[in-house]
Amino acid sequence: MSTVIQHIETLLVDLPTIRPHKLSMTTMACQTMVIVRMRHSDGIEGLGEGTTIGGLAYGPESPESIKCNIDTYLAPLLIGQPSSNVHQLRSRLNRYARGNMIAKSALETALLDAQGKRLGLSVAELLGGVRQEHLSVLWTLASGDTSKDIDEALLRLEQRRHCDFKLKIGANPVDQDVRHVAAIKEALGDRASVRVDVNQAWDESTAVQGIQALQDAGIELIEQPIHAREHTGLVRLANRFNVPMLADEGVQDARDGLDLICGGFSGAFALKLAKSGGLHGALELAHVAQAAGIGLYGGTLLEGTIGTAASLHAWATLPKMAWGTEMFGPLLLKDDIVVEPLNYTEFGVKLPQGAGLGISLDEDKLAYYLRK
């Protein structure tokens, strides 16, 4: 008899951050992860993670809704189904449930983790094979304090932990944000690249003003300056300035990517498992981008180690990404719930080794941080 999915458990885990993390729409002092434990009839357990930013401040899914919708709607679609055909199970979820991309990503991760363990292969090997063993990782400076951000960046450089930095802006007036960013870029000079993420906070006229000033300050990349739905506006901005635009919330899947490319977009795409519904969806977008010569960036929703490892296995199957990755989520947390943390070294992170994701839970830590 074929192996089937027997049980799916979801757990809310609250982990404090090492400092307040200021975004345009909220400030985070804690990250809540939805941990999926998927048990199969052959005794294998697959792990997955669904994580978003700031409850409902960022998008339509919250940790609580992810857990509720998996428990109520998505898990019943999978229980009793054969374990190994991940494509068929993805199609089943998409046929009977709209949206809920973070929840679907967590379940697909758990399916692939279990299948890798079953076959003695890493998730990257399941996806076609490893092309990168070590991936560069930038660090987001988001304390909101210019001096603190400069000191933090200099420390990361000294530690050889990060040499690329991103600043979250958009919560303050444009002139104030530009002064903040320009001061940090001036302090770092040629030792590090500096990018910004506006998180959709500007309208197009404000973006023209802000981007020009940021370009003059030597900023290398502008992430999602205007609303995600304003594809034509993003194309106009990309064609108006020399500094590249990075589409993030505006490019959820391969269809969005094709729409931007056909519209004349010439910037870069941020890949995220959470917005594309999992590893396969994110790689479909990556392949569309590669065919059009669009640069790639490995994005995050500040996942913990399980979600970050899943992303690393997907990115490892791609050629070197033009804009690197931001897979620093575990480093923003004061503690972890895994036995062996990821190995961050030499301005990047090593791909976890072993079958599946190569990650094991620390049951004591999990119990301690579990939401009661």
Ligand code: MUC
The other form holds:
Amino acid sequence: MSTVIQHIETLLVDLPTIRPHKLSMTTMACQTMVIVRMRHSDGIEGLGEGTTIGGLAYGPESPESIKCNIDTYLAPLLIGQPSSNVHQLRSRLNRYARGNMIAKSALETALLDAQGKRLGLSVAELLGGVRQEHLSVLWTLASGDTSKDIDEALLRLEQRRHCDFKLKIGANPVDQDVRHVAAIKEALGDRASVRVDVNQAWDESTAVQGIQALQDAGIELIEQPIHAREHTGLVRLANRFNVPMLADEGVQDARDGLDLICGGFSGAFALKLAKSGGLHGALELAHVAQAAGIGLYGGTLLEGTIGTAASLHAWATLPKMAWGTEMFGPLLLKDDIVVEPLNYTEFGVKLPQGAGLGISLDEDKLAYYLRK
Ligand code: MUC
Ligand code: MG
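The form predicted in complex with this ligand is what I want next, because the block you gave corresponds to the form predicted on its own; please supply it.
Full complex below, order starting with the chain above.
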């Protein structure tokens, strides 16, 4: 008899951040992860994670809605189904439930983790095999204070932790943001690259003013300066400036990617499991981008170790990404809920080894941080 999915449990886990993390739409002091434990009839448990930023501040799914929609709608679609045909299970979820990409991503991760454990293969091997074992990882400076950000960057450079830095801007007037970024770039000089993420905060004319000043200051990449749906505006900005544009919220999946490419976009795409409903969806976008010569970047929604490991397994199957990754989520958290944390070393992170994701839960820590 074939193995079937028997039980799906979703847990809200609240972990404090090491410092306030200030973005254009919210300031985070805590991260909430939705952890999925999926039990199969052969006794194997698959782990998944769905995480977003700042409740409903970043996107239409909150941790509470992810849990509620999995428990109420998505889990019942999977219970009793054969465990191992992930494509068929993805189609089933997409047929009966629209959107909810973060929830679907957590479930797909748990399915792949279980299937890997069943076959004795890592998730990256299940996806076709590993092309990179060590992935570069940048750090996001978002304390909200210029001198604290400089100290943080210098420490991470000295530790050989990170040598690329992303600055979260857009919450302040453009002149103030530009002064902040330029001061950090000047302090770091050629030792580090500096990029910015505006998280959609500008309109196009503010973007023209801001990007010109950031380009003059030596900033190397501008992430999502304008609203996600303004694809033609992003194409205009990409054509106007030498500094490349990185589409993030504006490119959720392969369809968005195709739309931007057909519109003449020449920048780069940020991949995120959370945007594309899981590993396969994110890789579909990656393949469209590769066919069009668009550079790639491995993005995060600040997931903990389980979600970060899932992303690493997907990115590891791609050739080296032009803009590296930002898979630093676990480093922003004060503690972890896994037995063995990821190995961050030499300006990057190593792909976890072992079957499935290669991650196991620390049950005591999980119980401690579990939302009661
Ligand atoms: C985003 O929009 O890129 C990534 C790093 C960070 O601090 O926030 C995220 C989301
Ligand atoms: Mg972004």
